[in-house]
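Take a look at this one chain, the form predicted alone, written out in structure tokens.
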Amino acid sequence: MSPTATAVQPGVAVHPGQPNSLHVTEIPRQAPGPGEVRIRIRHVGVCGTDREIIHGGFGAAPEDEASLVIGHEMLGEIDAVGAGVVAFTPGQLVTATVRRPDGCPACAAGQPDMCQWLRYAERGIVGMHGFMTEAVVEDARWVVPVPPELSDIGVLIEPISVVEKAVRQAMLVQKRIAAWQPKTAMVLGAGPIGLAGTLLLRSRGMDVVTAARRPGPHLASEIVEAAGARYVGTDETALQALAAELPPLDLIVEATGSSEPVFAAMEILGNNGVLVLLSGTGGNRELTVPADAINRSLIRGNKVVLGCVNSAKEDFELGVTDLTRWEQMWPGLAGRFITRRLSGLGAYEQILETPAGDIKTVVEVR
């Protein structure tokens, strides 16, 4: 980044570790560098990741700097540019993604998606302040150009970039098979990933069942069955009395948050079929599954299990075009993720607050 800091600017932030330490810091305003773009924030989602993040579960401050200004899902539009950028102009609406590579053999072929020392930074998460600002200066080549249909609901593209990613991956994968043509697929979870992965799945023509604990209807369910995807909830019907009632899983994607449903998953998949998992579980939760049976029914069934984290450029942009072609065929759907709206960075308490039947929070910078 350029060294040059013009002013300083409020951020949302939190000392790493520590508990509940939500504060608003000041952190220098920059202007851009040769190859670097400003971008002023409109928009920043909360998840998961965050809330964890504020409770002290994980989380790292740039070098030398007490705080980490959080934030990683982003909708801004460009405010200035630097010398050699062409590819951008003032006024235009981006994101950006959230990894910044570190070296290593993956990172130097242009994928810090699949990080192989871990020792990557980014954005609001690790080494890096994030998004809840009010401008970040950021590399050009990271950027991504979002249309200005989408200024009201942009902010849910790196969500979808998660499920854009997995399942490019489990594509790229099942290549292996010449026959591969999937058709049933389960979505576990109906949080804002959850949701993303249904409407993907959905608008690739699968069948889908989207399965989460809390039984409909609520907001959730009715997204899902507003995709033609059917939602069950699984504190009433257990997820392998789910299966046995369906055609074989293809795909699977998991998306709960938790350990138990992976190893239910597991069980359940098909044959030649393939499982995503996206849950990043904290803690030491200890379980009792039919280790054999699993490992038998893999081997026997040529299952892949694919861990699946963070996603890269192409997955925006193939997240941007999607969000699009979603609005064309559920208007307005996309936008009930989004839940509530916070004005201001004023507001940053509440982002603790979690409303009944809240999906996604969007904190609205400007």
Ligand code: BGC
Contents of the next structure:
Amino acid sequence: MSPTATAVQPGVAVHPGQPNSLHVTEIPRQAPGPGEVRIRIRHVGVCGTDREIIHGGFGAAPEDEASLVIGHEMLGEIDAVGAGVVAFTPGQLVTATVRRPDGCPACAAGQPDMCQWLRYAERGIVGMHGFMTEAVVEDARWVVPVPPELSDIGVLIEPISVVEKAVRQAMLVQKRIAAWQPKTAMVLGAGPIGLAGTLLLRSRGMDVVTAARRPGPHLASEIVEAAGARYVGTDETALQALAAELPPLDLIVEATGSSEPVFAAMEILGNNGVLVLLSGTGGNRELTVPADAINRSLIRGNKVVLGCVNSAKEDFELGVTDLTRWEQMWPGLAGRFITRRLSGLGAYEQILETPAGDIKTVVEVR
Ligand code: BGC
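With the form predicted alone in hand, show me what the form predicted in complex with this ligand looks like.
First the chain shown before, then all remaining chains and molecules of the complex.
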């Protein structure tokens, strides 16, 4: 990045590893160097990872710095372009991917989302300041154009990209089965990732059951049903009982944020099916599981359990295309994910509040 700091700007930050350390810090405001753009931040979304970082369970500051500016879900607008950048012009809406490569073979081959050494940096998460500030300088290679019609909800593209990768990976893996034609899917969890997964799989024509703990009706169950999926509260109906009344589950996307449903998901997955795990669980939970039965059913049924994290630039691009398509299929539905809009970086303390029924909090920087 360009070393020419011209001014400073506020950023909402934590001291990683230290709970209750949310504060406003000052970071340099830079001019873009060759191949870079400067993005003026409009909206920043808050997710479970941010909350874990805020609670001190995760995250690392850039080298030799004490604070980490948080935020990795972003919609912004190009404010300046560096030498040699022809793909972007000032005023254009954009978002950016989260992870920056280390030198591992996967990163070197252009797939930092599949990083092998895990020495990557992630914006607002590990080793690199995030987007909860006024402007960032970014290598144009990581920047993704967003059409103006998504100006209210484009901040959702990052969480959507996570399920885009999940489904893309599942489809790649399932090329192992010539006759695979997925019909029935289950999504576990009804937070932003579970809801995005529900819309994505519905928009691909699958029958979808979305299961999360809290029995409906509530906003999340309404969103699920508006997309033509079925919502089930697992506090009322156990997953095994639910699966017993359904056709074989070809695809399960686990996005509850908990490790507990993972093993039940393995039990209920249909033969030749694929289970994608998306919950990056901190903690040290231990569970007793029916190990022989799960192992037997995975083996006999040729089932795949697939861990999946982060997302590639192509997943962001798929996210842009799909969000545009969902707006045509279900106008305004994705926008209902955003349950709270906080005005300005100064409202940062409200990030800590988790009002009942909150799905996605967005900080409107400007
Ligand atoms: C982000 C991913 C990131 C992961 C782990 C998630 O919240 O969406 O991009 O890789 O956290 O750090």
